[in-house]
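Only one chain comes next, encoded as structure tokens, the form predicted on its own.
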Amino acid sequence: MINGYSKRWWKEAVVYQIYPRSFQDSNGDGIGDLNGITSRLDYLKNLGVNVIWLSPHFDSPNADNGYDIRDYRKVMTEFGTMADFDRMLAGIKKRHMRLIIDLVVNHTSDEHKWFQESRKSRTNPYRDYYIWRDGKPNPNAPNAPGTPPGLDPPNNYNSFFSGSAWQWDETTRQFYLHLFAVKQPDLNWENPKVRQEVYSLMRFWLDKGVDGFRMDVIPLISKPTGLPDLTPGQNAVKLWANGPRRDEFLQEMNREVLSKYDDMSVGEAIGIDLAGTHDIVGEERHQLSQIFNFDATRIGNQGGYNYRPLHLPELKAVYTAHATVLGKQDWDTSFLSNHDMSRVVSRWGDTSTPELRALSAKLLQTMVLTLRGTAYLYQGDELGMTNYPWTKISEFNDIEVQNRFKTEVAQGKLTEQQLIAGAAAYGRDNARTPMQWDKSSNAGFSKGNHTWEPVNPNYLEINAADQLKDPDSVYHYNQRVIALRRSDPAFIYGDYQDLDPTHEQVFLYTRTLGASSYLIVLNFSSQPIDYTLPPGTQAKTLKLGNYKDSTDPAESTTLHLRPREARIYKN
């Protein structure tokens, strides 16, 4: 125990997510694949991370970018063989790193083989793998695409990507269940034959030496009882977050499959809040080792792709929550990016100049790494890759852009120049254009004349190679602040106080374990201030700063600030 907290290698761990299709290209069709990861981990290892997150590489159609899954046991072909998923996995086991990967257990494919069976007959052995309904009969129902004249859905659950959520299907004549794309049927966790065939995929890969899995949505498998409409104004992610049977189903994941590995298990989790996190990551709870919960990440969203700027103290108060609610039972996560969400520098930092850019980069990541909980970086954020500058529709590959088009557009709710807008600031294709290398052509992610994703153009001003080469790199700094964070266990075990909660420029924080304390001071404005610390705060030794000098000696009561300046104060 440390500060009450039990140790575990997870907690301790600087996880890096990689997006398989955008990280690196090794036989240049344009698409990432296991060889090129293999041959960046000397990079990964060199940067300080010790977990990576490969998010899904398994057989898909690619209906949603590898999060439809035809096949669990086989790996996607565009991505290679099983094979070369074994190369990769022994070269991360050879650098001292482990691997997670995706489970994405809520849906599957429609063309998985349970599916093309379950949708033959009524009768079929595979039928209640997924969730089946008869339409309801109302004679003035419009004739709407899918759906036969005087039948209505179900129920009025809308899918994540827009429409109904509920497909019907000719051939048995019922709907089936889609709380996402057409092509992802949700699987039925009530029936136990479900269950029993995720515990043994999930087996199948531990054995094989994965060190656990990120949780696709995992809390949406248990569905409301009975299936009811929703009533007006009621949050239907909330709903099926919290059904009644998700604790059951998770404890009986861990007592089969989790608890008898040495492993890491962290969930998507969608819908649950602050509140109900205890009852997920609990240690007396045995289900998983930690959430996402996405309060900080989603501050000033106001709907679809329209969001305010950053109010800081919102973003204080939400780590403040967390460390007021969350008990040393419970178990955090750290980070401000992933595959579906847009580049975090462009987001809350300043890429106005290339100056502002870095800093602000360096800031974000020093914040990431020094907050309560286990860090977790997105490929492309070591070097503060930014949003690129869509300007078409046809640019975009996310299916949720395209839903979009099809049905809100189409519809007059929104303009095309509205939509092409907001999906540029805050869609997920921002997160998923190719890794920057070199300057070389397609940024050195493939050697062929065509990239699933366009390569954003500033490739040639933002890249690995030169940032390798610069001691004071994004990349550099962001090797420092994991490096300081290893060497002390405050910043992992330690206790989380905010110094200064309503300032709107300055976060200022400490992490403190026994003896050892430290200062962190982020100023997040892009204009100088004259920042005077709180009585009896002190600033002692600077460890570590994304300026290259201090503007201030030791124990300054008053800090001059630069813009987007870091510093990390040991006390």
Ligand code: TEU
Contents of the next structure:
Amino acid sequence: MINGYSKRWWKEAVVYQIYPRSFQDSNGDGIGDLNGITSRLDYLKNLGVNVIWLSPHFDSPNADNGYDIRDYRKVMTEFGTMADFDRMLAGIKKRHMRLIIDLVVNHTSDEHKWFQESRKSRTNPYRDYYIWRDGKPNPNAPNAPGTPPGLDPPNNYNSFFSGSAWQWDETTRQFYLHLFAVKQPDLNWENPKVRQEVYSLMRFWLDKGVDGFRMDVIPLISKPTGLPDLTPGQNAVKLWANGPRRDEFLQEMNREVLSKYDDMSVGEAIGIDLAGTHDIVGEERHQLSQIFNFDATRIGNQGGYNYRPLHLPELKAVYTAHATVLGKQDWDTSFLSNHDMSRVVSRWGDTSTPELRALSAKLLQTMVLTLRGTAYLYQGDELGMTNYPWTKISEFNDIEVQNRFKTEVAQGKLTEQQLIAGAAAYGRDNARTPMQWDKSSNAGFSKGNHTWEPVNPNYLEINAADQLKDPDSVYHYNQRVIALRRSDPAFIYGDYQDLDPTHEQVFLYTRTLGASSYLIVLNFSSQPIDYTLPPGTQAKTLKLGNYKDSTDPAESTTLHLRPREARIYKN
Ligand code: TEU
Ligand code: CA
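What about the form predicted in complex with the ligand, after the form predicted on its own?
Starting with the chain above, the whole complex follows.
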């Protein structure tokens, strides 16, 4: 035990998320692949990350870029073969890194053989692998495309990807549930056969040497009893994420699989608030190791792609709440980005000049790497990669954008320009443009003449090759912060305290473990600030900063902070 926490490898990890489609193409088809990842393992090892989270690599028709799985035991053809996977895994292990893969078992692809069988007849043995219901008679039914005259869907649930969450199937004249795309039918976890199929596929990958799972929308697996209509104003995701058998299923998964391996599990816990976190991650609950709780990253979200500007005290309040509500039995995560979000430096940094962009990227990564919990970095953030300059609806690959265009824009709820502006600022495609490796064509991502997402034209200014040669680059700065974090357990198991919760520009907090205490100072504004430390606060030895030099002598009580300046002091 350290400071009341049990010591675990996954608590000390710095995880790097790879979205394989956009990481490195090795065969010139413009799509990233597993051999491409293998060719970049030294880059990751040298960065200092020690766990890789691989977004889905399984066989998929890519309705949702791999989050619609057609065969859980087959590698997606575009990504390579099982031999390529084994070679990648061996390369990861050889470098003393670990691999967690993406477990997407709330739903499958509609092309999965289970669903192909399920939809054949109401008596098919696979029928109850999914959630089928009769429609509700309604003589005035709007007869939406694909639904029969005189019937409404079984209830009023809407999909995350626009439109009803129910799809009519003419063959058996019932609707099936899909909380996401039509091509992503929800599995029926009430069916013990489904659960055993999931546990079996989990063992298949764990027995190959995989070190655990990121679990896609895992709180949604237990559907509300009777699938009742949502009442006006009711939060659908909260209802779906807190079903009656969720914890029972997760405890069964832990008992039958997770507890039998030295693995980690991180749940993508949409719909779970801080108060509900212990139920899933508490060590005595024997469910998951940790969850992604989106309190921080969803700050300012006003629905869809509408966000208020970041108000720093609101963000600080989230971290203090986590530090006070979560006990020593509950492990947290620290992240600001993933494949479902815009680039964090464009979202919460200043990209108006190359200098401010680099400073902002370093500042944001400093925060992720010094807050409480397992740290997660998203591919490209270690370079300060930015949003792409989207201009047309047709440029967006994301089904979320395309479906909003087909529904909300078609229905006049928002204009095409509004959708383009929203998706350009906050859409998921921003995180999915190809990694920017060097100045060669397609930023070194692909030797092909077409890439599946456009390469950001700023690859000439932002690319790994240039940054590997520049000791003051965002990449090397990340390397130094990761090394500092790894050098002292205070950053892992230390207590957290916010020393100035109301300040609107400066984030000032400590990480303390016994005699070891660090002061982290972050100027979130692009203006210089003469910041007087709260009484009794010390800034003794500057260990690391995102400016080349420090203007303030040791033990200063007023810090002359420069725009987007980050400093880590050891006291
Ligand atoms: O994301 C679930 C999820 O909540 C996101 O769809 C989010 O609501 C949305 O993107 C906000 O813009 C997981 C995966 O991370 C995502 O890539 C998949 O599309 C989704 O589940 C379905 O598998
Ligand atoms: Ca390829």
